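Consider the single chain below, provided in structure tokens and representing the form predicted on its own.
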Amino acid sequence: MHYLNLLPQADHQKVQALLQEKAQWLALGKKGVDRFRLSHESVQHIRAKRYDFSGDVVKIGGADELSDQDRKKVYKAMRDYMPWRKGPFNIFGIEIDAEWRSERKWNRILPELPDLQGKIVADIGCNNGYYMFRMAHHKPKLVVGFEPYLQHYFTFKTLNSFAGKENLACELLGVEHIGLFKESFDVVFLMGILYHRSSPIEALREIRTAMKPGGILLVESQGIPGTKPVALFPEKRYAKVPGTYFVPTGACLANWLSRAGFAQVQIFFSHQMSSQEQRRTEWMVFESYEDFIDSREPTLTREGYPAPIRIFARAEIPS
């Protein structure tokens, strides 16, 4: 059964047309697609006998489950998907230390996590699916990941082909497509996305339309320190990252949520970023947090802006 059958309020015609368009694009076999598609196909025959999503490390398969030949294929595929941004993972005994210590973010969310059992969930900007696998431990009916980047899409597709979790799905869609899923989700995760939107309130309003009455939104966002409801609008880049628009204080993020129509808005955690949480590893060899911050003044970015904090918020749709 296609998961759209579980989303009766969604615009099935438009969603299916969009997914068909994406599938046709993938089938063209262009160089950018083949780089990841061929890696996926090389290990598509492999299935894990066991998995464990309950701990900090997402574990799929055991080291004793593969022949030497298949182990080499899996290792090569995992290396082909570099750089790994979210993790950690252990895939058939291969330890993957990603750039972000994503388990820390998940553990901060856990005290505010609603009961996911039997729920329909969206993870917007799901990346390689680390958080989707962590959600799967809580037995949701369905988790739909929205991920527009080929690298992350095929990484999740490969990992889940090993794990075989039928209640997890990922599509080459972005937050701009969430409005096609009217009143579809009980819980929405929006982590590391909002400050990349040129119109954050409009994005939140679109997300609101995709949520059921009584639904819960969990937001994690880059932010700046301060108690006033303001947002930084960088001239060109923020912490060397292009495509960063509004970087809010916690009070500003709360106001965005309220003015987008959410209720019971709560900022439940914030913390200063550090190179202990985001850093180079063997699986992500490019620039990371320490390269984004002024080496002489760690309270500032390379551009001279306030160094980032991370802000966690919870909001609800009125019943």
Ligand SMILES: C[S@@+](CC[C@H](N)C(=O)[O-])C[C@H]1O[C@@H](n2cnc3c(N)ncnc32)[C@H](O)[C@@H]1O
Second form
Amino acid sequence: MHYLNLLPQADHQKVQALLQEKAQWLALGKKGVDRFRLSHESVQHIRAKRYDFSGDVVKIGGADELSDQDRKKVYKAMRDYMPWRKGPFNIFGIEIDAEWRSERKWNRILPELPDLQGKIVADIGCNNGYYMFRMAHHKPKLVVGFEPYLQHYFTFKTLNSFAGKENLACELLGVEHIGLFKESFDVVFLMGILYHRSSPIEALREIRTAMKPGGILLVESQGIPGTKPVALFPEKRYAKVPGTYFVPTGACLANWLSRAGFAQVQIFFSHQMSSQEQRRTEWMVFESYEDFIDSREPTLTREGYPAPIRIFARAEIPS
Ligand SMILES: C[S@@+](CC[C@H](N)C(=O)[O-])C[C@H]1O[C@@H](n2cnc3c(N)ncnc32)[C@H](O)[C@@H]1O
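After the form predicted on its own, can we look at the form predicted together with the ligand?
Entire complex below, previous chain first.
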């Protein structure tokens, strides 16, 4: 059964047309696509006998499950998907230490995690699916990941072809397509996305239309310290990252959520970012947090802006 059948209010015609367009593009044999598609296909015959999504490390398959030849193929495919931004993973015994210690973010979410059992969930900007696997441990009916970048999309597809979780789906779609999924989701995760939107309120309003009455939104965002409801708008880059628009304080994020029509808005956690949590590893060999921050004044970014904090919020759609 296609998962869209679990989303009766979604605009099936438009979603199917978009997905077909993406599928046709993937089939064109372009270099940029085939780079990842061929890695995916090289390990398509492999299925894991076991997985474990209950702990900090997402584990799929055991080292004892593969022949030497298949182990080499899996290792090569995993290296082809570098740089790994989110993790950690253990894939058939291969330890993948990603740039981000994503388990820390998940552990901060856990105290506020609604009961996911039997729920329809969206993970917007799901990257390689690290959090989707962690969600799968809580027995949702379906998790749909929205991820427009090929590298992450194919990484997830490959990991899930090993794990075979039929209630996890990822599409090459973005938050800008969420409005096509009218009243579809019980729980939406929006982590690491809002400050990349030039219109954060519009994004939140559209997300609201995709949620069922009584639905819960969990937001995690980069932010700046302070108690006033203001957002930083960097001239070009923030912490060296282009495409960063509004970086809010906690109070500002709470106001965005309220003014976008959400109820019961709460900021439930915030913390200073650090190079313990985001760093260069063997699986991500480029610049990382310590390169983004002023080496003499760690409260400032390289551009002289306040160094980032991370803010966690929860909000509801009235029933
Ligand atoms: C900063 S990462 C956050 C990943 C993950 N949600 C987390 O919190 O660790 C942003 C993710 O959003 C994806 N992304 C980029 N453009 C997007 C869009 N228009 N809609 C949804 N996701 C997008 C990126 O490819 C990336 O995986």
